[in-house]
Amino acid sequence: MSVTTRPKPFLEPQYCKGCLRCIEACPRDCITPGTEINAATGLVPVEMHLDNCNGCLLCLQACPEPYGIRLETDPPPPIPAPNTDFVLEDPAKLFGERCVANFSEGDQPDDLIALPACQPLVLKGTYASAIGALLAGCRHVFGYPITPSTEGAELMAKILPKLNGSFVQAVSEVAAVNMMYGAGGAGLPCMTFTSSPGFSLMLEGISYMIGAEVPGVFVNIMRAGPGLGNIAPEQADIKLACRGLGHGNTRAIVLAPSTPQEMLDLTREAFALSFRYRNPVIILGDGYLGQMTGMVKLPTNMTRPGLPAWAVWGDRAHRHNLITSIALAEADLEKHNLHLNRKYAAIAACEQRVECHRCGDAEVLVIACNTPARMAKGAVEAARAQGVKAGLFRPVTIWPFPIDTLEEILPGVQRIIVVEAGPGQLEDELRLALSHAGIAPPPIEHVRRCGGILPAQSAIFDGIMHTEEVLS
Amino acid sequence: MSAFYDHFTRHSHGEGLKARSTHYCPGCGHGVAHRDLAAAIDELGIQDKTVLISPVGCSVFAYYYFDVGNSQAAHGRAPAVALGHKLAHPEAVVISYQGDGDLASIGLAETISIAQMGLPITVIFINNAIYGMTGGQLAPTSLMGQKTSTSPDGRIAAMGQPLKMAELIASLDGPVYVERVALFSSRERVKARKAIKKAITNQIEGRGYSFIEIISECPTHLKMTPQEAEEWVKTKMQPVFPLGVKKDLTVEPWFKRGIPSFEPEAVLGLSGAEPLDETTRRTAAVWPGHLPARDIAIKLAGSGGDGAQTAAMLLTRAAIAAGFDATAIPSYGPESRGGTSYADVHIAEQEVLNPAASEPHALVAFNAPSLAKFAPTVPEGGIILYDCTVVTDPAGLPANRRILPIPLTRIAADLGRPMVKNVVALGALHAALGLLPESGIVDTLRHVLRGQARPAAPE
C-alpha cells in the first residue's frame, strides 16, 4: 500500500454534524460512524483512521460544512475574541448616521460637470423627467409599460443604448423594481417609469429597497383607479407612496411636481435625495403633467455619479458588502428599524419643501399639489381679483408633509379647502400632519372630483368664495 | 477554502460553534453544493469580482459564508436582481443561486425572461423537490406521489407535475450552456464541480447566460437520513431529472459593454437641447392689447391623423419662442389610430395657471363631431374655426362667436400636400387670434420641420 505524500483531510470534530456523506465518498473505507457524542455540539461526529489515506480527498467534496473536514496543511486563523463594542449587522455603527450628505471613507464622490447655456426645451412631463434623470447621472432604467407613463421609458429606450447605458424592459413591474435593487445595490443611480397599476406591483421590491436601504427613483404618473381604472390623471396614489409602500416600516421622500420643469428638477433632486438618505424617492405626476408639453430650461450642471462605499460592485474594495432586508434575530431588527426611525425622523426635519403664493395674508388658503395646484393658484388670482384673501399652498414633499411652515400660515387663516383630483388622500395626510403636530387647525373644507376628473378652476374659485356653507 | 468567509460574523454574530458552522441541517445538498461554488470562485481566482445573490429560501444565508460581494434578494426575484447587478458592472461575475420553490414558482416569470435575454449570468439551481425553509411543502419539482405537509397523500396531477427546470431553461433560445447535475456520489459531485465551474467561465469569458440544476438532499424534510435521501435522489429523482447536459453552444465571446458617457454635448444633444442663442431668445413680444386675458386658452379637435397634436406643439413652441409660457395637452381616445384627438393649449404672457382648456378662448374644430362637442364650450367673444371642407353644414353653433369656416383641407390639398391642413389651421388661427408674431410661427415651422420638407406631391 503506498501513501502518497499528498495532504491529507483534517476532521474538526465540533463542526462535523455527523451525516456520514464522507464515508461513502471514501474509496478506501478510512472513514467510520463515530461512537461518541461531541461535548460542544450533541452531535455525533464521524471518525477518521487515515493509516490507508492517499489524499485523494472526495470525502471534502462531499463534507456539507466548510470547516467539517478541511486539509491538514490548511488550518483556518483562530476566531478572533468577541468584540463586544463592535456589532457587524448594526448599519448605524457601521456606516454612521446617513441623514447627512456625508461621505465615507472608500466613497467615490459624484462629480459635477458644466452644462453649456442652452435654448429652453419644449417637453412634456415624462420627457422632462427622463431628461433630469439623464442629467443626475442615471444609465440605468428598468421599466414595463404602462399608459400614461410609458414615454419617459421610451425616450430613455432610444436614448440610453448612446451612453452606453441600459434600458430593459423587464416581464412585469416586479422584475423591473427587482432590477432597481440590483443596479441601485450595486451603488448605481436607477429609476423607473410607471402608473397606478404598476407602482402597485413594484410595492413589495421598495419594501425591500428600504429594509435594504438601496437607492431608486420611482416616477409614478398616477392615473385613475382603483383597479383598471381608466389612463386620465387621478392623485389616489399618495396613500400608497406616504403610507403604503409595501409590508413593514417603510418611508419614502413623495415628491409632487406641479409643471414639466419641475419633472425636469425634482427628478434630478430625487436622485440626490435617494443617495443622501440610501432610500428610494417617489416622484408622484399625475396623468396630465406625464403629457403636458411645456417650457422646461436646462440646469448649469450635470452628474457623474461616483460609487459609493457601500455598494455590491463585485470588486475588491467592495467585497465585505451586503445589501439585505433580513435580519434574523429580533433585537438585529428592532436595532436596524430605529436605525430606520432616526433617518426618517431627519428627513422629516430636513427636507420638507413647499410653495406658497400669496399665503403671507392668506385668509383662505387653498392646499394642493401636482396639476391641480395649478387649477387652484388660477382660482387664486381670480378671487384675489375680487378682494378675498386667498392663497395656495403646494406641498412639493406630500411625505414629509411641509407642517412647519403650515404652522407659520395657519394663524391668519379663517378657512383651508383641500383642492385635490382624488378621494381626499391629500386631506388625510394634511390631517395627519396636524394632528401630529398637535396643531387645531381652522375649518378644512375640501374640492374634489375622481375618476380622472381633475377640479376646474371656476369649482376651486367657487369654494374660496362662498363663506357661509361648509362644502362636504 | 479562501471563497468562505475565516469567520461567519454573520451567523448570529458568529458567536460559538456558528463562527465556522453553517446553519443547514446535517447532510444537506446544499452545504456540498456551496463546498463547489467555493472552489470554482477559488479555482477561478473570482474572488474579487464575484457578486453572489441569495433569495429567499434556505440558502438565504449564503452572504453568512461567502466572502464576495452579496446581495440578498426578494423570493423569486434573484435572476432580476443578478440582471441589475451584471448590467450596472458587466465586469463582475454575477451568480444567482435559487432553490426550487424560488427558481420554479413564485420566480418563474423572472427565470424565463431573464434566460431568455441571454445575458451572461450564472444561475445555479438547487432542486431538492421539497420546500425546506418553510418546513417540507409540495415544491413545483416535487415527484407524482411524493408527500409533503400540502400533498399530505401524495402529489397528484392536480397540483401540477414537476417541473423540469432544466429541459425548460434549454429550450430557450439565450441560454448558452445548461446542465443537470447530482450530489449523491463522487462521480457526480466531481461532475457538479465542473459543471459550475464552466458556467462561471462562460459568465467570465462573455459567452452568455448558463444554468446549472442540481438535484441535492433535504434529508429533514424527506424524514431520510443523508445516505438515504442520496439514495432517494438517485433512484426517484434521477429518473424524473436526468442528468447531462441538455444545451451547449459552441458561442464566441460576444458580451461586451462600454463605459457609460456622461460628455455634456452627448448627453445634451441627445436630450434635443440646442445652444443657447442670444439673437433669437426673446424675440420679446409684447402681449397684443386687444385679446381678452393675459391667458389665452385654444383647443384643437379632431380624429387621429389631423394634426391636431402637432399643431398644438408647434403652436406651444412658437409662442414659447416668443418669450411667452405655453403648455399643451394631449387627450386621445383608447385607440392608438383613428380615434378622437384633442389637445389643449395655453398661451400665456407671464405663467400658465391652469393647462386645461375647458372653455377655450379658440376652437379648431377639424371635423364635425369635434365642433358639435367643443362649439357650446366657447365663451362669448370666442373663436370657432373649423374645416368648411370636410364639415359642409354646421348646425347649432352658439351666437356671438367669431365663426370662421376655413376650406383647411381643400387649401393643404392645392398646395399638393392635404397634410399639411394643420399648418393651414395654424395660420388661419393666427390671423384670427394675432397673438405670435407671424415670423415667430414661420421660424418654429422651419425649425420643428428642418430636415423634412419634401417638394409637393405632383398634381
Second form
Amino acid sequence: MSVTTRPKPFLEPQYCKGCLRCIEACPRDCITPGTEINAATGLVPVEMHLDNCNGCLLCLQACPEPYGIRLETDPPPPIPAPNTDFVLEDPAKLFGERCVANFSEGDQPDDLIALPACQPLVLKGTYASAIGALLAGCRHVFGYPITPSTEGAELMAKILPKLNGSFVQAVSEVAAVNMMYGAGGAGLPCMTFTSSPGFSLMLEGISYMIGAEVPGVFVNIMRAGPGLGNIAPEQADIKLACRGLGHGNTRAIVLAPSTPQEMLDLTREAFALSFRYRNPVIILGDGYLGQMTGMVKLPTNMTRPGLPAWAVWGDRAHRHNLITSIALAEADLEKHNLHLNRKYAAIAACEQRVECHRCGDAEVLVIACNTPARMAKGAVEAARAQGVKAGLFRPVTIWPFPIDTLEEILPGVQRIIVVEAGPGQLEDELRLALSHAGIAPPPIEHVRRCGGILPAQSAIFDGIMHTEEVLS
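Please move on to the form predicted alone, as the form predicted in complex with its partner chain is already shown.
So it's only the chain below, everything else dropped.
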C-alpha cells in the first residue's frame, strides 16, 4: 500500500516577524529562533530544520502572517506593485461609514451609585486624588514613579486589582501617556500621577490626545525646576499646562486645588469634564499639597461609567470608529483646528471657576492658588484686622482663567498682589487674561519665592501693608 507524503512547510523570511508562535506550536522541535537579521525587514526570522518534520502543519496554523509560513506546493506570494502610483489616504475616510450611523444608539450613559455614610478621613493629597478617581469610575491607571507624586500611584496599585481594574507601571512617562491614549480611545476613564520632569516627557502624547479628542486625567504634583531641580514644592508648571501642552493648537482645563478635599473633589470632577469635552484635563498640585494630610469628606455617591458612542470598543455599534490625530490634507487639518477652537471657546465661557474671599469691598486684591493661597488667606485676615480692605481671589481653573468674575471685582480694587511659588507664571496668566479681555488693571505687584520655598504669610502681609519690598 502506498503512503501519501504530506507536504512540508516553507518559510518566507521576508514575511516572518519573529513572533515565535510557530516554535510553540511545533511538536517535534523543527523550528528554532533565528540568529540573523533579515536585511529586507530589519527583523530576525525563525529557522526551520525539517529533517524531523511530519507535515502536521501546526506551525502554519499558528503563523499570524498570510505568507510567513506556507506549503511548498502553494504558489509564491504576490509581488508588491511599485509605489509609483501610491496615493496618501486619509485614515478617517479609509474604512467607510460607521455601521451604526446614529451615535446615540451606541451611547451608554453613566450611572450614579449611592454610597453609605461614613466618617471623614484624614488623607494626604495624592491619596485623596486617587480616591476621587476611583469614585469617578476610573479603573485604569498608568504611570511611572516620581517624587512627590508616587504615593497616589502606589495606592492605585494596591486597590485596583481588587476592583477588577489595572495599574500598569510603564517603562517611562512616554509609554504611560501612550497607554492612556489607548485606554481613553476605548472610552475608559484613565489617569496618571506624575511630577514636573515626568509631565514634560508626556507632552507629545498629550498633544496627540488633544488632537484625537481622547479623554484622560493628568495629576501633576509640581516640584521645583528647571531640570531635575529638587523635590520641594513649586508652581513651576503653570506655563507648561496653560500654554505648552505639546505642539500645535493645544488647550486643556487646568484645575488648581488647594486642600486634600479639593484634590478629591476636583479629580472626580476632572473625569466628568474630560469626557464632556473629549479632552485631557490637568490637575496641578504643588509638592506640599501632594504630601500634606487633611480632613476629607467622601461624597454621597460614586459613578459607574457608561460607554461613549465615539469609543473604539470593537462591537458592531462602535465599528468603524476612528481615534486619530492625523489629517493629511491641509484643508481637513484646518477644519479640525477650527473645531477645536470652538470647543476651547465653549470651555472658556462655561468652565471658569474661582473662590473669592472678602472680595466684595476689596481695595487690595491678592491672587493666589494651590498651597500659597492658604498663606494668602491668612495674610488677608491679618490685614483686615489692621483695617485694610484686602481680599483673596483664588483661581480654581488657571485655564480658563476666571476673568469674568475678576472683571466684576476690579472696579473697587486699587492694587493687585500676585502670590506664587514660582518666577511669575501665574502673573503671566493673569496679564494675558486681562489683555485678551481688554481690561486695564490697577497696578500689579507680586510676592514670589521659588526653588521649592513657599511664600510666607508674613511676607504676603507685608506686601499688602506696603511695609517692605517684596521678593522678586
